[in-house]
Each structure stands twice: as C-alpha cells, then as structure tokens.
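The form predicted on its own is given below as one chain in structure tokens.
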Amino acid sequence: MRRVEIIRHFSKYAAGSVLIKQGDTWVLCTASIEEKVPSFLRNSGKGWLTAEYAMLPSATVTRKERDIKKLKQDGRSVEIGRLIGRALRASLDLTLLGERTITIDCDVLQADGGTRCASITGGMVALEEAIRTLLLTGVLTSNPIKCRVAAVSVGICDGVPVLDLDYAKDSTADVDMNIVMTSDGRFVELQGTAEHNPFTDEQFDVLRGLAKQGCSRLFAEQESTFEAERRCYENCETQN
C-alpha cells in the first residue's frame, strides 16, 4: 500500500479540512455547514450530507478543462461526488444532525489513481472535524457519527492481486475494484469491473481480503490524526 499522510486543519475557513496524500494522489477535502436542508427533508428533523468532487486542470499530465467552460459538470465528477456522499452518509445518524446540511468538497490537486477512494477517506476526517465544531460550540448535544468510513482500490494486474492501485496499475488492470467499508467491518459499496477476463469467486474473496487490510490501515491513519491532537492537548494541560 502507498504511503498515506493526513494533514488536518489545512484550510482556514472550512468547518473541517484535510489534505490527504496517498502516494502521488493528493486531495483537499473540506466540510461546510449550512443551517438548511433540501426541500424533501424540511420539517423532518433530519439533516443531510452531500459531496462534490472536481479535479484541478493541472492535476494530471494532460490539462483537464474546467467544467465552467463546457457549461456543464463532467459526468465522471458527478458520479464520484454521489459516491462520496453515499459513503459518508453511512457514517451518520442524520436524525442527530438536526435540520442542517454538511457539504464535503473534494478537490484533486494531484492525481495518480484512487482519487475517489482518497476523497472518501479524507472526507471522513473533514466531516469528523466539522461535527466536533458543532459539538464544541453546543450546536449539537449528541455525536451523530456512528462509525468511520474509508475506501481503497484493489485489482488484479497480470494475474496478481494488488492493493491500492496507482494510475499505471489502474490503467492496465485486468480487474479494477473500489471498496468502501465502515470501521466496524461492514461494506458500504463495491464497484468492480473486469476489463478483460471475468473474475472468479476465489479472486473476489482475495480482493475483499486485501481491501479489508487496506481499510484497516486507513482507519488507523484516521485515528492517529486525532490521537496526535489529543496527546498535544494533554501535554499542554500538564504544562499549565
């Protein structure tokens, strides 16, 4: 698995912000809070979480044209944004969020495969920061986060199962799969495609096992970002 680094408090104004680096894939994830919900949730007592995804023009070797020039959002970006939203909603009890909306914006600064997975893993930390802000300010009295979510890519390259595909492997893989999991070991979403030869039950089991290992590593990385802050706070309290 590629080296993972999660840098919190990356943006000054967002309620939660994270720069996640997974190999040479870098994604800025921010969380914004609005005191309103979509019309289908008004007067329901429930909150909502949505997500948007975009790649900077220089995120890849060939410049990607901005969506504004085409006067419509790129279909791939819409699909990935919906995936991120679905994944992160699995972590929340929306009835405890109250009638407010959290938007997770995922902007790919640099792409080398696995951008949607990195967006989900980093977006979870940004979401948790935003929830902590609501709890610390007394806006929320109960934590709506039920569990964490993370995502990782797996695949079969030249007949060999591979964890956390970079672009070189992703673009030539026989099988390419993105798996989203909860921190208590359940699956949120599995997106798998055989580019050449269909895969067997046995190969699928191996890929799921690899994904579980990868997500366990990512959950540990998520936790370590908050653990480091707790240790720093405890040290400051001791010194004072």
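Next block, the form predicted together with a further copy of the same chain, ref. the form predicted on its own:
What comes next is one chain alone, with no partners or other molecules.
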C-alpha cells in the first residue's frame, strides 16, 4: 500500500480542509456548511451531506478539458461524486446534524489511481474537522458522527490480488474493486467491476480480505491526525 499523508487545515476558509496524498494521488478535500437543506428535507429536522468531485485540468498526463467548456459534467465525475456522498452520509446521524447541509468538495490536484477512495478517506477527515468546529462553537451539542468511513481499491493484476492500485496497475487490472468500510468493520459500499474478465466467489473473498487490511491502516492514519487535537478538544469539551 502506498504511503498516505493527511494534511489538515490545508486552506483557511472552509470549515474543514484536508490535503490527502496517497502516493502520487493528491486530493484536496474540503467541507463547507450551509444553514439550509434541499427542499425534500425542509422542516424534517434532518440535515444533509452532498459531495462533488472534479479533476483539475493538469491532474492527469494528458490535460483534461474543463467540464464547463463542454457544458456537461463528466459522467465519471458525476458517478464518483454520488459515491462519495453516499459513503460519507453513512458516517452521520443526519438528525443530530440538524437542518444544515455539508458539502464535501474533492478536487484532484494530481491523479495516480485511487482518487475516489482517497477522496472518501480524506473527505471523512475534512467532515470531522468541520463537525468539531460546530461542536466547539456550540452550534451542535451532540456529535452526529456515528463512525468513521474509509475506502480503498483492490484488484487483480496479471492474476495477482493487489491492494491500493496506482494508475499503471489500475489501467491493466482484470478486476477493479472499491470498498468503503466503517471503522467498526462493516461495509458501506462495495463496487466491483470486471469488464474484461469476470471474477469468481473465491477471488472476491481474497480481495475483500485485502481491503479490510487496507482500511485498517487508513483508519489508523485518520485517527493519528486527530491525536494532538483530541486531547485539546476533549479538554475544551470538559470545560464547556
């Protein structure tokens, strides 16, 4: 598995702001809070979380034209934004969040495979950073985070199961699977694709095991970014 670095408080304006580097994949994940909800939740007492995913034009080997030039959001970006949203909503008790919306923006600065998984793992930290601010400022009194989520890709390359595929591996893999787990060991999302060479039960079970190992390491990384703050933060909580 590639080296993971999670840099918190990366930029200064968003409520949560994280730069996650997983090898050469770099994603800026930010969390913004708005005091309103989509119309289908109005007067429900519940909050919402939505996510958007995009690549900078310079993030890939060949420059990627901006969506606005084609007046159409890239289909893959739509699909990934929806995945990130579902994954991160699984970490929240939306009733405790109250009628507000959190938007998670995942902007890929550099893409070397696994950007959607890094977005979820980093987005979780940005989300928690934002929630902590809401708790510290007294906007929220109970923590709506039920558990953390993290995501990792696994695949089969030349018949060998691989954890955390970079772009080179990803583009030649027979099976490509993205697995989102909760910190208590359950599955939130499981997306396996094998357009070129369908997989068997046994292959799937090996990949699932590998993903569990990967997610464990990611949960440790997430936890470590909050360590210093946790002490300070718990003190603050006591004092309130």
